[in-house]
Structures are given as structure tokens and as C-alpha cells.
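This document starts with one chain, in the form predicted on its own, laid out as C-alpha cells.
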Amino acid sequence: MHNPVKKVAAIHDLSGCGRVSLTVAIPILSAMGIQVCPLPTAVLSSHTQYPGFTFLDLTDQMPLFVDHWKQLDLKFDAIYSGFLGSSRQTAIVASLIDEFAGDGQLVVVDPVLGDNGKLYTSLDGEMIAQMRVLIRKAVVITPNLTELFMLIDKPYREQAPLDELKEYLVMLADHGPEIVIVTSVPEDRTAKTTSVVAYEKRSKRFWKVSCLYFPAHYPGTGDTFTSVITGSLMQGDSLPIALDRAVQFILMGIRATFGYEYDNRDGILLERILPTLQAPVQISSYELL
């Protein structure tokens, strides 16, 4: 039976407090006209930057989801994975990709490992090792700068020359992904700019989108970015257009949130900006490196 809208399997955790993971992926992709079939990896009372969070590991439940989806003969237009609750889950996600992903199908892996040079508190070194294996099955990966260095097994550096960064992206692409997108790349602290840099293996082209840097941290912006990238590519956008849309959406969300006296741990005010995802594409800032 033909599905009238595109469908994505979204493999993420569910946090009861804070706009992260499934609580951003579902509304963003739905606003972009895509049906989301969530496969929760863990249920948390809040995301991990709140103290005292509870954590329910759903590793043993995930294969039951996958088996039932097989029985239902579900078909997906894309598979999109994010935060995994344990290193054992990487094999489950790999098996799901093998089962449901056909030739040329979009598979997006956001290798959620850490930020600001540090591994997230709920993860360990085994997760890094297993994530290096999982990204081989991806078409698109979206590490931040910290995760990039973890995946290539090099010490974290806050600044890396552009030519060196490009070598690292090619190194990751050589392990399997067709597209490598690295986020949170500091560009020029004096000019207060940051950038996203991407490598497209098939065309051997590098793309960059820059934006203003705001001195505030909002959890979930990585999940938000990759969700918009996934939705854009599923809608048929080119890679630079998808990058542009995702960066501008994040920037808009930060601008909408920044002026409030507000607990930043709750994330950007996503509800204020969701309707912009239905606006016509506006080309603004991507460049070919």
C-alpha cells in the first residue's frame, strides 16, 4: 500500500524535560510533511544536562520494535539515528539499517558522543569504538567538532586550520559515509562567527555555511540541525540548500530565545519558529570551498 507522505524511522531517546532528541525530531519532521516512526533508545526524566535525571535503558526492547516492524512490512524512505543509550544499541541500529534500507536510501547517523571536548556523562569509550563501526552504514553523518575528533581518534582541538579540517572530513568519508557534515566549527572569535563544513564524496566538493556566534548554549541544537538536514534531503533539496536551511533555522531559534531571562537547558523556543519550515527555500549564505 502506498504511503501518501514520506516516512522516516527515527532512533533517538525520549526526554521528558528539555527540547532534545525525539521532542525536536518529531515536530520538525512533521512540520516538513514527513511521518515519523520513533524507535526510542532510552526514556529519561530530562536530558543529561539537568542534575538527578532518571534513565531507562530500552536496549532489550529495541529488537522487539524491529521484529514487529518486519511483521508489519513497514517501508521507510529514510532512517535517522541519534542518541543511543548503550554501546549494545549500535548493533541493533546496524541490523535495522540492513533490514530496512534499500539501495540509494537516505541513512542519517548523528554520532552523539560529546561536546566541548568531553564525552557525555552517560556514555563510555566503548560507545566511541562502536560508533566508528556504525557510521560505515550511513549515507550522511553529522558530528560536531568534538565528535569528529573522537571518531578519527585524535586529541580534541578547538581550532583546526581549514585545510586540516577538510582532510579529516575526507578521512571519515573514506570509512563509508557519502556526506560528512561537521558542526560547531569556530571560525573567527573576533568576528563572532561559527560555521558548518560539509564534504560530498561523490562530487569531491566542500561546502560551508557561516553564521553569527551567540554566547549562549542551548541543548538540542545538534538534534534540531540534523532533523532539518534529514527533512530537507528527504524533500529533495541539494546538500548546500539543506545546510543553509538548517543553519538559518538554528540561528532563528537562538535569536527567538536569546533575549529572554530563561533556563537555557530547556533548549531553543522551537514552537515559535516551526512554521518557518514550510516557507519557500531562500538561498542566503552557503559557499563552495
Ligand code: PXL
The other form holds:
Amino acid sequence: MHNPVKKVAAIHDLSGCGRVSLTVAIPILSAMGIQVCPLPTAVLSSHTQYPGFTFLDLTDQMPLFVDHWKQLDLKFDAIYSGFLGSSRQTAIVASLIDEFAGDGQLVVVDPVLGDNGKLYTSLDGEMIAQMRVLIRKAVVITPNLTELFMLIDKPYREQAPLDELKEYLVMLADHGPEIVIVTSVPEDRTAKTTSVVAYEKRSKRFWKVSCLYFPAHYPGTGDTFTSVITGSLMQGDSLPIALDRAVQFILMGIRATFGYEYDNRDGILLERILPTLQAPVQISSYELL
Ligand code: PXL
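Having seen the form predicted on its own, can you show the form predicted together with the named molecule?
Next comes the full complex, this chain leading.
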């Protein structure tokens, strides 16, 4: 049977409030014409940056999903994992990747661990250790700067010189992934811009996309970024175009939100900008480093 719509297995938590994880990945990938099959890792009343959140760990359910999907003989064009509910889940995700491996398949692991130098509340050192193992199975990984330092086991620094950063990207790619994309990289020449830097192992090329920095923190922008990267690569975009698309989308989301007096914990006003994902990339600003 032929299904013309591409399918992605999306392994993230479901948080009832705050625009992160599945509540971001599903609308973005659907708007990009891709069918999302969610494998929830945990169900929370809100993301972990609100106080008092409830947390239902779905570790024991996950292998049952994998078994059933196997019985149904599902085929995925991509597998995309993000926030995990326990460090045991990394092995379950690894086995799902093995079970559903396919030719030319995209495997994206967003190693969600923390931000601004800090580990997210519900996670611990064991999650970092296990995430270092899981990323070996990925084709693409998308750590932010905090997660990059955690993965290479170095103390967090707010800035890293570009040459050093490039070494770290190569170091991570040597462990397995074909493409390493690091987000939230402040630019050293001025505090007013931020950038993403990517390394593509096969061609040994580094790419950078810079954009204006807004002094506001919105949870879920990492999930938004990686969801757009996943959709874009699934549609056949080149890496630098996927980077452009994801950076522009985040910037547009921040601009759509920043002007309001607003509780930033609720994330960017995604619903206002989703339709733009159906248009081709408007402005391209990537650089080859
Ligand atoms: O966006 C990352 C993320 C995902 N899921 C949960 C979170 C966070 C960040 O705070 O708390 C539950």
C-alpha cells in the first residue's frame, strides 16, 4: 500500500501547558505536510519551568508502543526524539531506532538536558551519561550550548571561541552523528546577535546562521527549532537551507511574542506563525565557515 505522506515517530513528553515537546512538534510537522506518530515519554501538567508540575513517567509503556508498532509493520521516514522521562528511556529509544531502521532514514536526537548552564529540574547526571550513548545512533543532533558542554563533559561557558567550538562539533560527530547543530551560540563580536553553527561530517563543512538576539527566554524554542529542522530535511532541503528556515521561524516567533506584556513561560505564539511554514524560505543568510 502506498502512502504519499511521510511519517515521523516523535518521542517526546506531552506537557499540558507551556508549548514544548509534542505540543510543538505535532503542529509544526503537520503544517509541513508530515504525519506525526507520537510516542509520549511522560505526561506533565506543564513543562518543568512552572512550579508544581505533575509528572507521569511512561517508561514502562514505551516498549509496548514499540512492540505494537512492530506488529503493525509501521515504517518511518524519520525518528525524532527529544525530552525523555527517565534515563532508562534512552535504551528504549535506541532499540526503537534499531527495530525501525530503514534506508535513507533520518534519525534526529535532540539531547534535551538543560539551558543557560543548568540541567532541567526533572533530570540528573545519569541522563547526561545515557544521552552520550544515545547520540551515537543519530544522524542529526541539535544540542544547545549548555547541552553541548554536558555531552563533551566540560564545564559550561557562556561563550566559546569559534575554533574551539568547531573542535567540539567534530568531536561529537566522531561519536556517530553525521550532522551536529549547536544552537544558542552567542557571537563574540557583539552581544546583539546569536547564532547556530553546524558541522556536516561527510563534506567536512561548517555552516553558520546568525540572527538578532532578543533579551527574553521562551521555553520550547529548542523543540521548535529541531522540529523545523526535521521537517525541512524530510522535505529534501539542504542543511544550510534547513538551518535558515529554522532560525527565521524562531526569530519570527519571538518577534510575534516579544511586543506583548506576557508570561514568557508560555513559549512563543506559535499559532500566529505556523502558516509561514508552508512558504519557501524567504531570506537566506547562511555562511560557510
Ligand atoms: O523544551 C524542553 C522541555 C521539554 N519538555 C519538558 C520541559 C522542557 C524544558 O523545560 O520541561 C517537560
